[in-house]
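Given next, in structure tokens, is a single chain: the form predicted alone.
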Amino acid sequence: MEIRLDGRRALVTGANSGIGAAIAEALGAAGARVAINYLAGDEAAEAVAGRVRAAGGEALTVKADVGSLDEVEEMFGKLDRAWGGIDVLVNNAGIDGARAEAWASDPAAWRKVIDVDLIGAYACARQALARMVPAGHGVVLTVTSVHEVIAWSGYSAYTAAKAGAGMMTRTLAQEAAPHGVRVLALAPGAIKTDINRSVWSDPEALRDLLEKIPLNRLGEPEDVARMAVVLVSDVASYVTGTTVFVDGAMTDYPDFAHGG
């Protein structure tokens, strides 16, 4: 089955690298028009846009901090002027912050993670839904994490934000479903990107990580991107209000394979 998104207007936040870039390119390859949001790295964003165009798609870049309500509003205004609206939002922008136990953490740094990962996802979803609901169609897909459900010591802001985004997804789906709009979350596990190069490039750290993944391999950004294309397409037209995990069964707690 070939999945096509011809003519769909899509925005991917945090799309100048890693998972976001892979999703943007996959959407473009399926025929969508793709807006590539980024905060820093103009050249990287333009490179992603160039790859979308080289594959026959249409792309534009939009610089904005998703943690700023004003900048998010301005970004959606640009899409209105360029394309007359939006059909697909992929909330991908996120940070994990510096590792620190809660009692030793910097409240401002903790708040920054929430501002980007949760408030940013809300701000973009709010703007997208304000356009999709009157139109009677559209999809909001938020990239969360296995840390929706798996605790991660030292990263309480990140886990709180991702768990919050998961429940926000379910609630927004409940609100939007009567209007023909779907809202979902996509939760990656350990994905091989530059941001975690220090782990997968270190043999000992990699060995420890693979013990947590029943499929015994890291995911690739394309593993997540392919699922994103499926979920925002009509193939998944009866799927909403849930999180789809792309994690090699990390959330299956592999240690319990050897007994409780």
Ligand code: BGC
The other form holds:
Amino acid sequence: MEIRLDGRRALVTGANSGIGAAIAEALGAAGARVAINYLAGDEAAEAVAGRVRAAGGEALTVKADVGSLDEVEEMFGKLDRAWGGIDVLVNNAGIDGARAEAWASDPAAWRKVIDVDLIGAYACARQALARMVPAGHGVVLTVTSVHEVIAWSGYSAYTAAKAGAGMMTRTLAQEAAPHGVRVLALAPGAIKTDINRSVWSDPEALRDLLEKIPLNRLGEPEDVARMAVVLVSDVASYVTGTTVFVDGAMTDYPDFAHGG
Ligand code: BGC
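Can I have the other form now, the form predicted in complex with this ligand, not the form predicted alone?
Zooming out: every chain and molecule, the one shown earlier first.
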């Protein structure tokens, strides 16, 4: 089965690197028009746009901080002017913050993670749904994490934001379903990107991480991107209000392969 998204107008946030860049490219390869949102790194964003075009899609870049309601509103205004609306939103922009136990954490840094990962996803979904609901179609896909459900010491803001984004997804799906709009989440496990470079580039840390993954390998951004294309396409027309885990079974708690 070939999955096509010809003519669909898609916005991917945080699309100038890592998982977001891979999703933008995969959407472009399926024929979508892709808006590449980014915050810093114009060159990287232009490079992704170039790859989307080379893959056969249309691309534009749009700089905005998803943690700012005003900048998000402006970004959607630009999309309206360029393409007259939006069919697919991929909420991908995210940060994990510096590792710190809550009692030692900096409240401003904690709030920043919530602003980008949760408020950012809400702000973009809000704008997208305001366009999709009257149009009677559209898909909002939020990239969460296995840390929607797995606690992670030192990352209480990140886990709270991801769990929140998961439940927000289910609620928005309930609101939007009667209007023909799907809302769902994709939860990656350990995917080899810059966000976890310090782990996979250190042999001891990598060994520890691989023990947490039954498939015994890190995921590649393309592993996530392929599933994102499926989920936003009509192939998944009956999938909404849920999270799809793309994690090599990290959430299968491999420690329980023994004992218990
Ligand atoms: C984090 C990665 C981590 C993975 C598995 C992701 O949400 O961004 O740094 O490797 O979860 O723990």
